[in-house]
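What follows is one chain in structure tokens, specifically the form predicted alone.
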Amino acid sequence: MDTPRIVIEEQRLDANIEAMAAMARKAGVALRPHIKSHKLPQIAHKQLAAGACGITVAKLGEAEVMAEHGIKDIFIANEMMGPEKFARLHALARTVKLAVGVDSLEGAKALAESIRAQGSRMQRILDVLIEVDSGLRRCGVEPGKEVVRLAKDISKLQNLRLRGIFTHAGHSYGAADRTELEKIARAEGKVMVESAYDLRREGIEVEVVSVGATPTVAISAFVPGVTEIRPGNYVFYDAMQLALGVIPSIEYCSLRVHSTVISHPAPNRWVLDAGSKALSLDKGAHGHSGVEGHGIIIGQPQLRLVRLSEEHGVAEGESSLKVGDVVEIVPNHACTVVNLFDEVEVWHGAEREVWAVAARGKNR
């Protein structure tokens, strides 16, 4: 097989999917996995078959691809803006059960007005969820009073229905250790449940209290009052998840990048054909995730992938590798790696399938 290439072990993939579904059942919460991690309809259908209530996407283009492949319940965990996106959004809303994120009155008004402008072509109400900032400092309103204020404003708008609130504790990827990670996870759940309480105290119905992030869900899912989780990376796991202690061993990682040694120019240096266009340069949130180098080379404990250029990966250390040998690499961040490839190879024992990465590059 030519390299570099992505290889997925289907039995491990299936085990990861079932384990997360079982955890959600144990916690009594809905599972709405984020497909930006894999961008593959085949995996999304596996997740639904295991008990997921629907899926989460980051981009409208991802939602369109998943809808084309028969998925009918989709949450776009992002804010939409612009006439082109609104037109596509309304077309999609006519075919699937859809919800989108909002975090400002301006955004909510624009969305409501776009629905009103559809006239008789768009006689429907669109579900929205308010994004709450639980510590990532990206999108989202501050918990508590700001959530209540925006919810009251949305309730005055026609064509929108507030389904609930959601957050993403992405700052958990920058946790210094397991203790800090657990603290972030508990705070994520607490912030959301308290915000839902504030809304209900004002007479505002809250159907969904949704938390995300693979590193935190094993804790935040069990915070009483949380109703939904949206992990994504768990289908693959990667070097970041291992460094954070989310998984106990590298055997949980179902995705590997296979790469060939193309040069051995110095005694302690090997050059691979997988560079930043196959492994990405991602090293974690805020530049810290506990990872070393740019991936883990399986079976080579004394070798570190220290440098990437676009088409080359440079490994240094001690090894008996020779030019022409093929290595397996667990990447730092599997989600960004999948988006770099047109297809993945899926192996079940000795049987091989090739799946096109259908939602690759859907950045709009």
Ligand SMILES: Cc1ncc(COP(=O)(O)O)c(C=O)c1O
The other form holds:
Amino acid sequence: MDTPRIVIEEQRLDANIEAMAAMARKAGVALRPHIKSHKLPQIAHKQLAAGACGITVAKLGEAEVMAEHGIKDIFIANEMMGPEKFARLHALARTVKLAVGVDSLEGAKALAESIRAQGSRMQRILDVLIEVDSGLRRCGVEPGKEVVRLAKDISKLQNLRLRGIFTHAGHSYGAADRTELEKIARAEGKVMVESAYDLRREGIEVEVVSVGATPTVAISAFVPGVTEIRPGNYVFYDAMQLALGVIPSIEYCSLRVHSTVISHPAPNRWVLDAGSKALSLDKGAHGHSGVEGHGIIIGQPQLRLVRLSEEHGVAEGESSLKVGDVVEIVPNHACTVVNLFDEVEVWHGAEREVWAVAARGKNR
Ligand SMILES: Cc1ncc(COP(=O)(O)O)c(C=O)c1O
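Can I have the other form now, the form predicted together with the named molecule, not the form predicted alone?
After this comes the whole thing, all chains and molecules, with the earlier chain placed first.
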């Protein structure tokens, strides 16, 4: 029972997976969950068993690991660039149904040229989805005209097939309140459906209109014309989702970091063996995330995790904790925490299993 370690409550995990799958069925959209949140083939297979049509990844390395573990339909929701990446991409495309994001003509041309340059006698086609910026201001072309322009350019490139369009309303994590969150979620669906309309009006086929962020899917999935959702974090949830009001209570959080009190050097200070290398310093990348401290210590309402150094977590407040006690922490952002551990423990009642985080560290 060594610490710090990640413990996943399997019944809660399964319930979260099933609830999202049920919501997708109700909305009549395909579910293509983003596996960067867990990086675990075991969880990806649970998601597929619950009805997911395939998976989303952020990195080619994640896709390779998932393909090695038998996953056959993968969307890399990211822009790829560079000869090393292209070579790996083409190798992967020979083994799984693959699609990749594009948001520039330069990127699309480089991708198409790399396929052509393979010199294979068989002409090969790679599916692409245009990334649309629905407000995050990260990657993505502006909705409407810019999407149409890029789609027309792509249609002239022989080795690419435009499957559709996608967006990620990650700016929802910075929503100040429920009203703003709902507004972002509705807009996420609306700009995508309108862009798909613009494309079809120009005679361009759009099979997939894909949206997705855990805070927004409950609304954007129901915007008529959206065909696919790509939530990731929902398998675990975390303190950020709780602060945003995405989940009604902490009970929905299936992932916890167990940590031991290693020091109690002052009456109102307890030091845990989980620091930034176990909990991450993530408080949300998009401004206001509503979290206080560096995670929630279960059953310790008067205790706040005020500071993290690499291997120490400093909690201040009031508590009867003693040196040697083990606490459970719901992290601020579960996705960044999983990537810090080699393995997770999965608890199902009295049964315990250890799963290697197979796609951990796959940053390329
Ligand atoms: C492109 C893309 N799609 C989907 C997701 C899933 O979002 P969430 O983890 O909020 O569910 C992300 C998350 O970063 C993303 O970047």
